[in-house]
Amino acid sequence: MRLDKFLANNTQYSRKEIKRILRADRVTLNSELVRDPAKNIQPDSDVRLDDLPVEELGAGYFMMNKPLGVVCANSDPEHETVFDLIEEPLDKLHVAGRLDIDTTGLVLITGDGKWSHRITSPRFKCEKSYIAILSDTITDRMIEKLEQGVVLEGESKRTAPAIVEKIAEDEIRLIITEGRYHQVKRMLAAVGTSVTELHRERIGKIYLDNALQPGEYRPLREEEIAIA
(Lines of atoms letter the chains of each structure in order from A and count residues from 1; the text may use other names and numbers.)
(Lines give C-alpha, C1' and ligand atoms only; values in the text may rest on other atoms or scores of the structure.)
Protein backbone atom coordinates (compact mmCIF):
# COMPACT_ATOMS: atom_id res chain seq x y z
CA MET A 1 0.00 0.00 0.00
CA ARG A 2 1.14 3.56 -0.71
CA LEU A 3 2.34 5.47 2.33
CA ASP A 4 -0.04 8.42 1.81
CA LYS A 5 -3.02 6.10 1.49
CA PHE A 6 -2.04 4.22 4.64
CA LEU A 7 -1.70 7.46 6.61
CA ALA A 8 -5.00 8.86 5.31
CA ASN A 9 -6.78 5.61 6.16
CA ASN A 10 -5.43 5.45 9.69
CA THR A 11 -5.20 9.07 10.88
CA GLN A 12 -7.51 12.07 10.92
CA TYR A 13 -5.63 13.72 8.04
CA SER A 14 -6.67 13.96 4.39
CA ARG A 15 -4.40 12.88 1.52
CA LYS A 16 -3.69 16.58 0.81
CA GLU A 17 -2.72 17.20 4.43
CA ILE A 18 -0.57 14.05 4.43
CA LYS A 19 1.55 15.44 1.60
CA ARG A 20 2.29 18.59 3.63
CA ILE A 21 3.11 16.47 6.67
CA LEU A 22 5.54 14.39 4.64
CA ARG A 23 7.28 17.50 3.28
CA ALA A 24 7.65 18.72 6.87
CA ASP A 25 9.72 15.62 7.75
CA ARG A 26 7.19 14.42 10.32
CA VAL A 27 6.97 10.83 9.09
CA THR A 28 9.43 7.97 9.43
CA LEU A 29 9.30 4.56 7.80
CA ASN A 30 11.34 1.89 9.59
CA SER A 31 13.21 4.65 11.49
CA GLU A 32 14.08 6.65 8.34
CA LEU A 33 12.58 9.99 7.35
CA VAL A 34 10.43 9.67 4.27
CA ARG A 35 8.88 12.31 2.02
CA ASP A 36 7.66 10.20 -0.90
CA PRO A 37 3.84 9.76 -0.65
CA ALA A 38 4.03 6.85 -3.12
CA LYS A 39 6.49 4.91 -0.99
CA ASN A 40 5.28 1.34 -0.67
CA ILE A 41 4.81 -0.04 2.81
CA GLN A 42 4.51 -3.64 3.98
CA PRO A 43 2.21 -5.10 6.69
CA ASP A 44 5.13 -5.20 9.13
CA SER A 45 6.44 -1.70 8.34
CA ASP A 46 7.02 0.64 11.28
CA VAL A 47 5.28 3.90 10.31
CA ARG A 48 5.50 6.83 12.71
CA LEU A 49 4.01 10.30 12.64
CA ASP A 50 5.66 12.80 14.98
CA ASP A 51 7.47 9.78 16.44
CA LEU A 52 4.14 8.11 17.38
CA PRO A 53 3.34 4.73 15.75
CA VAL A 54 0.52 4.72 13.21
CA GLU A 55 -1.42 1.47 13.42
CA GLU A 56 -4.04 0.15 11.07
CA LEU A 57 -7.53 0.91 12.33
CA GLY A 58 -10.24 -1.70 12.77
CA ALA A 59 -13.09 -2.30 10.37
CA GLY A 60 -15.20 0.60 11.65
CA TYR A 61 -18.89 0.56 12.55
CA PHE A 62 -21.13 3.63 12.23
CA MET A 63 -24.79 4.62 12.21
CA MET A 64 -26.16 7.54 10.21
CA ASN A 65 -29.49 9.31 10.09
CA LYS A 66 -29.78 9.40 6.30
CA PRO A 67 -31.45 12.53 4.99
CA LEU A 68 -33.93 12.78 2.16
CA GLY A 69 -32.33 13.06 -1.28
CA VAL A 70 -29.08 11.32 -0.34
CA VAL A 71 -28.14 8.02 -1.98
CA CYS A 72 -26.49 4.96 -0.42
CA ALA A 73 -23.66 4.69 -2.93
CA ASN A 74 -19.90 5.18 -2.84
CA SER A 75 -20.21 7.77 -5.60
CA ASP A 76 -22.94 9.30 -7.73
CA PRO A 77 -22.59 11.86 -10.52
CA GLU A 78 -25.91 13.57 -9.75
CA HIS A 79 -26.69 13.15 -6.06
CA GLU A 80 -25.01 13.56 -2.70
CA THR A 81 -24.08 10.22 -1.14
CA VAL A 82 -23.83 9.04 2.47
CA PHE A 83 -20.07 8.91 1.99
CA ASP A 84 -20.01 12.60 1.16
CA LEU A 85 -21.31 13.18 4.69
CA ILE A 86 -18.70 11.25 6.66
CA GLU A 87 -15.05 11.87 7.41
CA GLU A 88 -13.73 8.33 7.56
CA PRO A 89 -11.40 6.21 5.35
CA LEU A 90 -13.84 5.47 2.54
CA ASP A 91 -12.05 2.67 0.74
CA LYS A 92 -12.83 0.25 3.58
CA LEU A 93 -16.47 1.14 4.15
CA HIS A 94 -19.78 0.07 2.65
CA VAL A 95 -23.45 0.43 3.53
CA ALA A 96 -25.03 -2.55 5.29
CA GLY A 97 -28.65 -2.36 4.14
CA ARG A 98 -29.24 0.46 1.67
CA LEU A 99 -32.12 2.93 1.64
CA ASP A 100 -33.73 4.55 -1.39
CA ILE A 101 -33.06 8.20 -2.16
CA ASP A 102 -36.52 9.16 -0.85
CA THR A 103 -36.28 7.07 2.34
CA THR A 104 -34.79 8.49 5.53
CA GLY A 105 -33.45 7.06 8.75
CA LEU A 106 -31.05 4.44 10.02
CA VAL A 107 -28.17 3.41 7.80
CA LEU A 108 -25.32 1.24 9.06
CA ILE A 109 -21.86 1.73 7.56
CA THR A 110 -18.98 -0.66 8.16
CA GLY A 111 -15.86 -2.26 6.77
CA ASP A 112 -16.72 -5.64 8.30
CA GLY A 113 -18.14 -7.83 5.53
CA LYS A 114 -19.14 -10.72 7.80
CA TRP A 115 -20.97 -8.39 10.16
CA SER A 116 -22.92 -6.70 7.36
CA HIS A 117 -23.78 -10.11 5.86
CA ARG A 118 -25.53 -11.05 9.11
CA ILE A 119 -27.65 -7.93 8.77
CA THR A 120 -28.50 -8.16 5.08
CA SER A 121 -28.77 -11.89 4.38
CA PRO A 122 -32.41 -13.10 4.49
CA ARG A 123 -31.37 -16.38 6.13
CA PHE A 124 -30.50 -14.55 9.36
CA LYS A 125 -34.01 -13.01 9.51
CA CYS A 126 -32.73 -9.68 10.82
CA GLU A 127 -35.69 -7.39 11.49
CA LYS A 128 -35.93 -3.96 9.86
CA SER A 129 -38.50 -1.58 11.31
CA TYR A 130 -39.99 1.25 9.25
CA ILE A 131 -42.47 4.05 9.85
CA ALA A 132 -44.59 4.55 6.75
CA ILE A 133 -46.91 7.47 6.01
CA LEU A 134 -49.51 6.31 3.48
CA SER A 135 -51.56 7.99 0.76
CA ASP A 136 -54.72 6.29 2.03
CA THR A 137 -56.29 5.02 5.22
CA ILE A 138 -54.88 1.64 6.22
CA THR A 139 -57.63 -0.93 6.70
CA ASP A 140 -57.76 -4.04 8.84
CA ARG A 141 -57.89 -6.11 5.66
CA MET A 142 -54.71 -4.48 4.35
CA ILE A 143 -52.94 -5.17 7.64
CA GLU A 144 -54.11 -8.78 7.57
CA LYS A 145 -52.67 -9.27 4.09
CA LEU A 146 -49.32 -7.74 5.08
CA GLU A 147 -49.15 -10.00 8.12
CA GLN A 148 -49.83 -13.05 5.96
CA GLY A 149 -47.29 -12.08 3.31
CA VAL A 150 -48.06 -10.74 -0.15
CA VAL A 151 -46.97 -11.49 -3.71
CA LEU A 152 -45.06 -8.54 -5.14
CA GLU A 153 -45.56 -7.39 -8.71
CA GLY A 154 -43.26 -9.28 -11.03
CA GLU A 155 -42.58 -12.05 -8.50
CA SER A 156 -44.21 -15.37 -7.65
CA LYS A 157 -42.91 -16.02 -4.13
CA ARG A 158 -44.90 -14.54 -1.28
CA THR A 159 -43.06 -12.25 1.13
CA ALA A 160 -42.39 -13.42 4.65
CA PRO A 161 -45.11 -12.37 7.12
CA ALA A 162 -44.68 -8.82 8.36
CA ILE A 163 -45.46 -7.32 11.74
CA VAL A 164 -47.75 -4.30 11.45
CA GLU A 165 -48.64 -1.73 14.10
CA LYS A 166 -51.24 0.89 13.23
CA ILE A 167 -50.12 4.28 14.52
CA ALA A 168 -52.71 6.50 12.82
CA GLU A 169 -55.28 6.17 10.05
CA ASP A 170 -52.56 6.72 7.46
CA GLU A 171 -49.44 5.69 9.41
CA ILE A 172 -48.02 2.29 10.33
CA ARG A 173 -44.93 0.66 11.76
CA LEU A 174 -43.93 -2.18 9.43
CA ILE A 175 -41.35 -4.78 10.46
CA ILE A 176 -39.89 -7.12 7.84
CA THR A 177 -37.06 -9.65 7.80
CA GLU A 178 -36.25 -9.65 4.09
CA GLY A 179 -34.56 -7.08 1.88
CA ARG A 180 -36.11 -7.34 -1.55
CA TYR A 181 -35.87 -4.49 -4.03
CA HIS A 182 -38.07 -1.58 -2.84
CA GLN A 183 -39.81 -4.13 -0.64
CA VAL A 184 -41.80 -1.91 1.71
CA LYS A 185 -43.18 0.25 -1.10
CA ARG A 186 -44.04 -2.79 -3.20
CA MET A 187 -45.72 -4.58 -0.29
CA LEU A 188 -47.97 -1.61 0.37
CA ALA A 189 -48.71 -1.26 -3.34
CA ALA A 190 -49.73 -4.94 -3.33
CA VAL A 191 -52.45 -4.23 -0.74
CA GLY A 192 -53.77 -1.17 -2.55
CA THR A 193 -52.01 1.85 -1.08
CA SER A 194 -48.76 3.77 -1.55
CA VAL A 195 -46.06 5.36 0.58
CA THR A 196 -45.67 9.13 0.80
CA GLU A 197 -42.94 9.06 3.49
CA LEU A 198 -40.75 6.20 4.68
CA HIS A 199 -38.34 6.20 7.60
CA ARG A 200 -36.25 3.31 8.99
CA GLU A 201 -35.93 3.36 12.76
CA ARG A 202 -34.29 0.03 13.54
CA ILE A 203 -32.09 -2.75 12.12
CA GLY A 204 -31.93 -5.85 14.29
CA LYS A 205 -31.60 -4.52 17.82
CA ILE A 206 -29.87 -1.30 16.77
CA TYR A 207 -32.16 1.73 17.02
CA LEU A 208 -31.49 5.05 15.33
CA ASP A 209 -30.06 7.46 17.88
CA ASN A 210 -32.66 10.22 18.32
CA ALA A 211 -29.85 12.69 19.01
CA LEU A 212 -28.61 12.38 15.41
CA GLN A 213 -29.94 15.06 13.11
CA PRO A 214 -30.38 14.21 9.40
CA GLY A 215 -26.92 13.79 7.89
CA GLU A 216 -25.20 13.20 11.22
CA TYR A 217 -23.49 9.95 12.20
CA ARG A 218 -21.63 8.39 15.10
CA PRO A 219 -19.57 5.25 15.79
CA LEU A 220 -21.54 2.27 17.08
CA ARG A 221 -21.03 1.35 20.70
CA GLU A 222 -19.53 -2.04 21.50
CA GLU A 223 -22.87 -3.38 22.74
CA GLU A 224 -24.56 -2.29 19.51
CA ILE A 225 -21.97 -4.07 17.38
CA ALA A 226 -22.41 -7.21 19.46
CA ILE A 227 -26.23 -7.37 19.23
CA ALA A 228 -26.68 -6.55 15.54
The other form holds:
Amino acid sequence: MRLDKFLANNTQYSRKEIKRILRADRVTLNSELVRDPAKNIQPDSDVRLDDLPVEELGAGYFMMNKPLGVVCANSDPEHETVFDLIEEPLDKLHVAGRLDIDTTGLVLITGDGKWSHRITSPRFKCEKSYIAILSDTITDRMIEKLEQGVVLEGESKRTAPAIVEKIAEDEIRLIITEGRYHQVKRMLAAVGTSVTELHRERIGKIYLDNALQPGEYRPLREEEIAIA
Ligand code: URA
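Right, the form predicted on its own is done, so what does the form predicted together with ligand URA look like?
What follows is the entire complex, opening with the chain shown before.
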Protein backbone atom coordinates (compact mmCIF):
# COMPACT_ATOMS: atom_id res chain seq x y z
CA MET A 1 0.00 0.00 0.00
CA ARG A 2 1.11 3.58 -0.67
CA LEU A 3 2.41 5.43 2.37
CA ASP A 4 -0.02 8.37 2.03
CA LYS A 5 -3.00 5.98 1.77
CA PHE A 6 -1.85 4.02 4.83
CA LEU A 7 -1.44 7.25 6.83
CA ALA A 8 -4.81 8.64 5.71
CA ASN A 9 -6.57 5.34 6.55
CA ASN A 10 -5.06 5.10 10.00
CA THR A 11 -4.87 8.68 11.30
CA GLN A 12 -7.26 11.62 11.47
CA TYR A 13 -5.48 13.38 8.57
CA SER A 14 -6.68 13.64 4.96
CA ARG A 15 -4.48 12.61 2.03
CA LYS A 16 -3.81 16.35 1.35
CA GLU A 17 -2.76 17.01 4.96
CA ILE A 18 -0.55 13.92 4.85
CA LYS A 19 1.37 15.39 1.90
CA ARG A 20 2.12 18.52 3.98
CA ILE A 21 3.07 16.40 6.99
CA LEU A 22 5.49 14.38 4.85
CA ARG A 23 7.10 17.55 3.49
CA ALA A 24 7.57 18.73 7.08
CA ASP A 25 9.76 15.67 7.82
CA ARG A 26 7.40 14.31 10.46
CA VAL A 27 7.22 10.72 9.16
CA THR A 28 9.73 7.90 9.34
CA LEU A 29 9.66 4.53 7.62
CA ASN A 30 11.79 1.88 9.32
CA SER A 31 13.64 4.66 11.17
CA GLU A 32 14.45 6.65 7.99
CA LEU A 33 12.86 10.02 7.26
CA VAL A 34 10.48 9.65 4.34
CA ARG A 35 8.94 12.33 2.11
CA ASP A 36 7.60 10.36 -0.84
CA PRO A 37 3.80 9.87 -0.51
CA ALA A 38 3.90 7.10 -3.13
CA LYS A 39 6.46 5.05 -1.21
CA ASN A 40 5.30 1.46 -0.88
CA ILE A 41 4.92 0.03 2.58
CA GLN A 42 4.70 -3.60 3.70
CA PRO A 43 2.56 -5.14 6.49
CA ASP A 44 5.62 -5.29 8.77
CA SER A 45 6.85 -1.73 8.01
CA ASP A 46 7.46 0.50 11.03
CA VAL A 47 5.72 3.78 10.18
CA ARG A 48 5.97 6.62 12.69
CA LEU A 49 4.38 10.05 12.74
CA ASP A 50 6.01 12.53 15.13
CA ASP A 51 7.89 9.49 16.46
CA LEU A 52 4.67 7.67 17.42
CA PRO A 53 3.92 4.34 15.71
CA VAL A 54 0.95 4.41 13.32
CA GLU A 55 -1.05 1.22 13.80
CA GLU A 56 -3.49 -0.37 11.41
CA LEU A 57 -6.95 0.63 12.68
CA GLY A 58 -8.83 -2.27 11.14
CA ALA A 59 -12.51 -2.06 10.31
CA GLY A 60 -13.60 -0.42 13.56
CA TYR A 61 -16.39 -1.67 15.85
CA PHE A 62 -18.35 0.71 18.08
CA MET A 63 -21.50 0.84 20.17
CA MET A 64 -23.49 4.04 20.59
CA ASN A 65 -26.34 5.03 22.85
CA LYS A 66 -28.43 6.70 20.17
CA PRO A 67 -30.33 9.73 21.41
CA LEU A 68 -33.78 10.85 20.28
CA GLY A 69 -33.85 12.99 17.13
CA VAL A 70 -30.69 11.53 15.58
CA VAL A 71 -30.92 9.48 12.39
CA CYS A 72 -28.97 6.36 11.40
CA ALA A 73 -28.35 7.57 7.81
CA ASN A 74 -24.94 8.41 6.34
CA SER A 75 -26.11 11.95 5.69
CA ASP A 76 -29.31 13.88 6.21
CA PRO A 77 -30.19 17.41 5.10
CA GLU A 78 -32.23 18.15 8.24
CA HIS A 79 -31.16 16.00 11.15
CA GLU A 80 -28.01 15.13 12.98
CA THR A 81 -26.75 11.63 12.10
CA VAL A 82 -24.97 9.06 14.27
CA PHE A 83 -21.88 9.69 12.13
CA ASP A 84 -21.91 13.39 13.10
CA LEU A 85 -21.42 12.16 16.68
CA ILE A 86 -18.48 9.89 15.84
CA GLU A 87 -14.98 11.26 15.69
CA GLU A 88 -12.95 8.49 14.12
CA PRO A 89 -10.54 8.58 11.18
CA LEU A 90 -12.50 5.73 9.56
CA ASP A 91 -14.58 6.79 6.59
CA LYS A 92 -16.38 3.60 5.61
CA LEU A 93 -18.43 2.99 8.71
CA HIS A 94 -22.05 1.85 8.57
CA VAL A 95 -24.78 1.02 11.06
CA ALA A 96 -25.51 -2.67 11.66
CA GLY A 97 -29.28 -2.46 12.11
CA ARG A 98 -30.73 1.03 12.03
CA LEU A 99 -33.03 2.61 14.59
CA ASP A 100 -35.77 5.13 13.78
CA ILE A 101 -35.26 8.80 14.60
CA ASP A 102 -37.56 8.46 17.63
CA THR A 103 -36.00 5.21 18.94
CA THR A 104 -33.18 5.33 21.48
CA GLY A 105 -30.51 2.89 22.59
CA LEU A 106 -28.02 0.43 21.25
CA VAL A 107 -26.61 1.00 17.77
CA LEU A 108 -23.62 -0.97 16.46
CA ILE A 109 -21.37 0.80 13.98
CA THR A 110 -18.62 -0.87 11.97
CA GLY A 111 -16.69 -0.97 8.72
CA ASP A 112 -16.88 -4.78 8.62
CA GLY A 113 -19.66 -5.77 6.23
CA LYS A 114 -19.44 -9.50 6.96
CA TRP A 115 -19.79 -8.91 10.70
CA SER A 116 -22.82 -6.65 10.29
CA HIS A 117 -24.41 -9.16 7.91
CA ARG A 118 -24.37 -11.76 10.69
CA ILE A 119 -26.23 -9.32 12.91
CA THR A 120 -28.80 -8.10 10.43
CA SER A 121 -29.56 -11.09 8.20
CA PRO A 122 -32.62 -13.01 9.48
CA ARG A 123 -30.79 -16.20 8.48
CA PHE A 124 -28.57 -15.91 11.57
CA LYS A 125 -31.50 -15.27 13.96
CA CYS A 126 -29.53 -12.70 15.97
CA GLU A 127 -31.77 -11.46 18.80
CA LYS A 128 -32.61 -7.78 19.19
CA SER A 129 -34.20 -6.83 22.49
CA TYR A 130 -36.41 -3.75 22.77
CA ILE A 131 -38.29 -2.07 25.59
CA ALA A 132 -41.54 -0.63 24.27
CA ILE A 133 -43.94 1.68 26.07
CA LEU A 134 -47.42 1.30 24.62
CA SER A 135 -50.42 3.56 24.27
CA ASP A 136 -52.70 0.81 25.66
CA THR A 137 -52.66 -1.95 28.21
CA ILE A 138 -51.10 -5.11 26.80
CA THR A 139 -53.39 -8.14 26.98
CA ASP A 140 -52.54 -11.83 27.14
CA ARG A 141 -54.12 -12.26 23.71
CA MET A 142 -51.83 -9.59 22.23
CA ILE A 143 -48.79 -11.25 23.78
CA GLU A 144 -49.84 -14.61 22.38
CA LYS A 145 -50.20 -13.15 18.87
CA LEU A 146 -46.82 -11.42 19.02
CA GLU A 147 -45.19 -14.63 20.19
CA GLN A 148 -46.74 -16.63 17.38
CA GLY A 149 -45.82 -14.05 14.72
CA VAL A 150 -48.08 -11.51 13.05
CA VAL A 151 -48.69 -10.39 9.49
CA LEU A 152 -47.54 -6.81 9.08
CA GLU A 153 -49.57 -4.37 7.01
CA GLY A 154 -48.58 -4.59 3.36
CA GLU A 155 -46.79 -7.92 3.80
CA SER A 156 -47.90 -11.53 3.54
CA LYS A 157 -45.18 -13.44 5.43
CA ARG A 158 -45.76 -13.76 9.16
CA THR A 159 -43.01 -12.38 11.43
CA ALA A 160 -40.78 -14.98 13.10
CA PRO A 161 -41.88 -15.99 16.63
CA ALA A 162 -40.98 -13.31 19.19
CA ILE A 163 -40.38 -13.42 22.93
CA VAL A 164 -42.52 -11.04 24.98
CA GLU A 165 -42.14 -10.17 28.66
CA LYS A 166 -44.70 -7.96 30.30
CA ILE A 167 -42.93 -5.36 32.45
CA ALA A 168 -45.95 -3.18 33.33
CA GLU A 169 -49.51 -2.78 32.09
CA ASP A 170 -48.28 -0.65 29.19
CA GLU A 171 -44.65 -1.77 28.91
CA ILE A 172 -43.06 -4.85 27.36
CA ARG A 173 -39.70 -6.31 26.47
CA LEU A 174 -39.94 -7.64 22.91
CA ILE A 175 -37.20 -9.86 21.51
CA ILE A 176 -37.14 -10.40 17.74
CA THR A 177 -34.70 -12.01 15.34
CA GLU A 178 -35.52 -10.09 12.17
CA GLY A 179 -35.09 -6.44 11.28
CA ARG A 180 -37.94 -5.53 8.97
CA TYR A 181 -38.78 -1.89 8.30
CA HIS A 182 -40.24 -0.32 11.51
CA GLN A 183 -40.78 -3.89 12.68
CA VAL A 184 -41.56 -3.34 16.35
CA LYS A 185 -43.99 -0.49 15.73
CA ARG A 186 -45.72 -2.45 12.97
CA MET A 187 -45.94 -5.61 15.09
CA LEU A 188 -47.62 -3.68 17.86
CA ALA A 189 -49.93 -2.00 15.33
CA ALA A 190 -50.84 -5.47 14.03
CA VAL A 191 -52.13 -6.45 17.47
CA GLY A 192 -54.11 -3.24 17.91
CA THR A 193 -51.93 -0.88 19.91
CA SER A 194 -49.10 1.57 19.24
CA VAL A 195 -45.64 2.34 20.57
CA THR A 196 -45.08 5.66 22.34
CA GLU A 197 -41.44 5.03 23.32
CA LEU A 198 -38.95 2.51 21.98
CA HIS A 199 -35.48 1.66 23.25
CA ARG A 200 -33.06 -1.08 22.11
CA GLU A 201 -31.12 -2.63 24.97
CA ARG A 202 -29.37 -5.60 23.36
CA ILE A 203 -28.20 -7.08 20.05
CA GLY A 204 -27.12 -10.73 20.22
CA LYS A 205 -25.03 -10.91 23.38
CA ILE A 206 -24.02 -7.24 23.27
CA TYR A 207 -25.81 -5.12 25.89
CA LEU A 208 -25.92 -1.35 25.76
CA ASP A 209 -23.24 -0.12 28.18
CA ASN A 210 -25.18 1.86 30.76
CA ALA A 211 -22.14 4.10 31.34
CA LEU A 212 -22.83 5.62 27.91
CA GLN A 213 -24.95 8.77 28.04
CA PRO A 214 -27.24 9.43 25.04
CA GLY A 215 -24.99 10.39 22.11
CA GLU A 216 -21.89 8.76 23.59
CA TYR A 217 -20.11 5.81 22.03
CA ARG A 218 -17.17 3.53 22.71
CA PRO A 219 -15.17 0.90 20.79
CA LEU A 220 -16.40 -2.66 21.26
CA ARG A 221 -14.23 -4.96 23.32
CA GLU A 222 -12.57 -7.96 21.66
CA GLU A 223 -15.00 -10.33 23.34
CA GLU A 224 -18.01 -8.29 22.24
CA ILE A 225 -16.84 -8.39 18.63
CA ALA A 226 -16.34 -12.14 18.89
CA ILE A 227 -19.73 -12.98 20.39
CA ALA A 228 -22.01 -10.80 18.29
N1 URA B 1 -38.54 -1.38 15.16
C2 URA B 1 -39.08 -0.15 14.96
O3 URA B 1 -40.25 -0.02 14.69
N4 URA B 1 -38.26 0.90 15.07
C5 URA B 1 -36.96 0.82 15.38
O6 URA B 1 -36.27 1.84 15.48
C7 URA B 1 -36.42 -0.45 15.58
C8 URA B 1 -37.23 -1.54 15.47
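Each form is matched to the other, and the largest set of C-alpha atoms that superpose within 1.5 Å is called the rigid core. Computed from a predicted structure; not experimentally measured. Residue numbers count along the first chain shown, from 1.
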{"item": "Did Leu220 shift 2 Å or more between the two forms, C-alpha, core superposed", "value": "no"}
